[in-house]
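Here we start with a single chain on its own, the form predicted alone, put down as structure tokens.
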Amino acid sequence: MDVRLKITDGEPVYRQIVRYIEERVRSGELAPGTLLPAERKLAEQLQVNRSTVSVAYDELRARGFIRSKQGSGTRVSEDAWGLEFRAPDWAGYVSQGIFQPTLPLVRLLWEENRRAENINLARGEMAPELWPVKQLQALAAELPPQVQLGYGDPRGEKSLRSTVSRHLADHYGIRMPAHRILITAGSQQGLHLVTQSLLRPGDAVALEKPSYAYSLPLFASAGVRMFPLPVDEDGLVPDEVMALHRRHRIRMVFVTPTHQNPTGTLLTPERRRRLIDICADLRIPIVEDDAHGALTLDGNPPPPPPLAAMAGADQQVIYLGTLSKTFAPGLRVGWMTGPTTVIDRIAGVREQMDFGISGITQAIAEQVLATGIWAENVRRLRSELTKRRNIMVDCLHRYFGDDLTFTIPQGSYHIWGKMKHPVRDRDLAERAIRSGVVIAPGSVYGAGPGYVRLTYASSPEADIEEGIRRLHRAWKDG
């Protein structure tokens, strides 16, 4: 089959491939049984990444246009020609759902991170050797007899909320009664619940720029308008909230004050107080995401208290925490704190969505927090992450020298850097993938050209240097 598809800008490449093949099947140009090029061969012909062709072929298979058989390759379906195509127009449906499609570049990174041959310096999660597998196995084997197996309280089991209340007081200085806590399936679900429960389409919100939240479709899916708050070496600039509010009537501010993702910055105590005061005067609620707050690396002073722990802020801050970054991402347990009326409202929405998360998972999370296992694991993680950070810092200095500038992070998983000679983000990402390493370009987080986020938590120590070497080779080849 001779593919004469000219790739254009403005539409995801995989969709252009899908449309090209679909149109030729419908017109009869591609007869039933026609052998299509292998994924790798078609990717070479079109000069695109193989994963892009894989996504296109998956879509065509799901819609019945092609079939694949081991040893026979991929062919046009025998029963596709001559039919009236009574199947729904799934392409139309998937492009019109409430949730926005995943950004093509983000989808590419997800796909490539799953390939064993690639070194992962992009995905913000712990490498498997950092997971507390033995502790989780022991906890799962000794579940309490009263574990909830039915539909529980949509706010979360009361015993877990009481445990989280003590945990927040002991480790974060946040005094929050159990009735003002709601258990979530991680911080990201917490953000989704906030946008769906408290905001309306057209509302304006302020986000740090750059911010990992720019990679999430949930804000656009809720019809919320996003406006950037600039971030410097001391974190976001609070006075910009006033300027944005004057122009756009900001309804909510989303921030990550401690080990901000992706920049790693710490919002200074003075700016924390200033942000709280400004938002109090304007009567704007703050949503504080503190996923990485406990992960201060060895040799650094403790961070300032969370916004939710500061005097007078408990009624204006919705605080999000999670076990995903400090214990195990697959456990899918987090929490949200806020005023009673807010928690009640979100619990009502939550009950309409999913009745809450598994009682078994909640029982395990309760033991993690109540027995000291969490604190012990955080100490271990800090030490392991410190070693990985130091390895990456050393490798970046040796391979890139002055061609990449960055600040050494005091905590969390990531190094945020800027190339001396910026390149187009997608070009760098694709060249890196061809070299066998996956990185997260800055545009994913709303940054300008040349920025990159490198994760030192997601790969074994031995792979970090090889990953940086591959990235340097990809950058030099450009």
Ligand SMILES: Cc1ncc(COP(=O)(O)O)c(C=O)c1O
The other form holds:
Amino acid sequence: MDVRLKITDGEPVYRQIVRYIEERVRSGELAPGTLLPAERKLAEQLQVNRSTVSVAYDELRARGFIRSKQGSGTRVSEDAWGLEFRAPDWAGYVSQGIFQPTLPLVRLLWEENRRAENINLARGEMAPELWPVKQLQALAAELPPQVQLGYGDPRGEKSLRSTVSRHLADHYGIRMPAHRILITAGSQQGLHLVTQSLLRPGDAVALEKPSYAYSLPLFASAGVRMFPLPVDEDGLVPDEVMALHRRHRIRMVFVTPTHQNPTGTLLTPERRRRLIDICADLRIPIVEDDAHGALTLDGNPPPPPPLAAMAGADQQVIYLGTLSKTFAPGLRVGWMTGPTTVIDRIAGVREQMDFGISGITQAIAEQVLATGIWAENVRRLRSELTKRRNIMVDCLHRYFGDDLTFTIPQGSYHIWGKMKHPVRDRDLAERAIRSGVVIAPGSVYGAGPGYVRLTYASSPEADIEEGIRRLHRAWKDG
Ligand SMILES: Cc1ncc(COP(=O)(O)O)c(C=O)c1O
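Complement to the form predicted alone: the form predicted in complex with the ligand:
Up next: the whole complex, starting with the chain shown before.
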């Protein structure tokens, strides 16, 4: 089959490939059984990344236009001509759902991350070698007899909420009774629940720019208007909330004050106080995402207290915590604290949504927090992450010198750097992938050109140097 597709700007490349093939199948130009070019060949011919062609072929396969068989390649489906009449218009449905489509660049990064030959400096999670597998095996083998196997309390099991209450007091200085705590499937779900339960389409929210990548489509899907709070080396600038409120009537502020993702900044105690005061005066609730708060690296002072601890009894903060960064993201356990009215409302939403997370997972999470397992794991992770951060910092200095500027992070997983000679984000990501390393360019987080987030937690420690070497080569060769 001869592909004469001219790639143009303005539409994701994979969509152009899908459309090109779909139109030719529908018009009969491509007969059933026609052999399509192999992914690698088509990628070479169109001068695009192979994973872009993979994504396009995946979609065509999912929609029944093509079939792939080991040994005989990818062909137009035998029954493709009938598709128009037999299959519902899934593409139409898919484009109309309320959730935003995943950005093609993000999809490309995560596809590439799955390839064993690539070094992953993009994904914000710990490498498998850092997973607490043994501890989890032991806990799973000894589930308590009272484990909840029915539909439990939509706020989460009382015993786990009481354990989280003690955990927050002991490790974060947050005093919160169990009835003001709700168990979530991680902070991402917490953000989703807050947005869907407490906001309406058109509401204005303020959030840090740049911000955690997955929060951006979540807010866009809910139809809320996002207004940026600039972040400098001391974290977000609180007085901007006032300015934004005057212009847009801000309904909620979303912040990550400690080891912010992606910039790694710590909001100073003065700015924390100022943010709390401004929001109290304007009666704007604050949603504090503390996913990374416990991961201060060795040799640094403890971070300032969370906003939820500083605001105390004022009930103006909804606080989100998670086991994802300090224990295992695959456990899918987090929590949310807030005023009783909010917790009760969200518990009701939870009943409509999924009835809450598994009682088995909750029993394991309770053991992780109630025994010394969590604290021990955090000590181990801090020391491992400190080693990895130092390796990455050293490699960045050696390979990039002055060509990449960054502040050495005091916590968590990432280095946020700025290239001296900015390269178009997508070009940089694609060139890096061709060199065998996956990195997250700044636009994924809403930043301007030239920024890059490099994660030292996600690949084996021994691969960090090679990852930086490949990135440097990709950047230099451009
Ligand atoms: C700031 C921030 N919030 C939330 C999340 C989502 O975490 P969870 O696995 O708890 O849903 C992440 C994950 O990277 C994050 O960095």
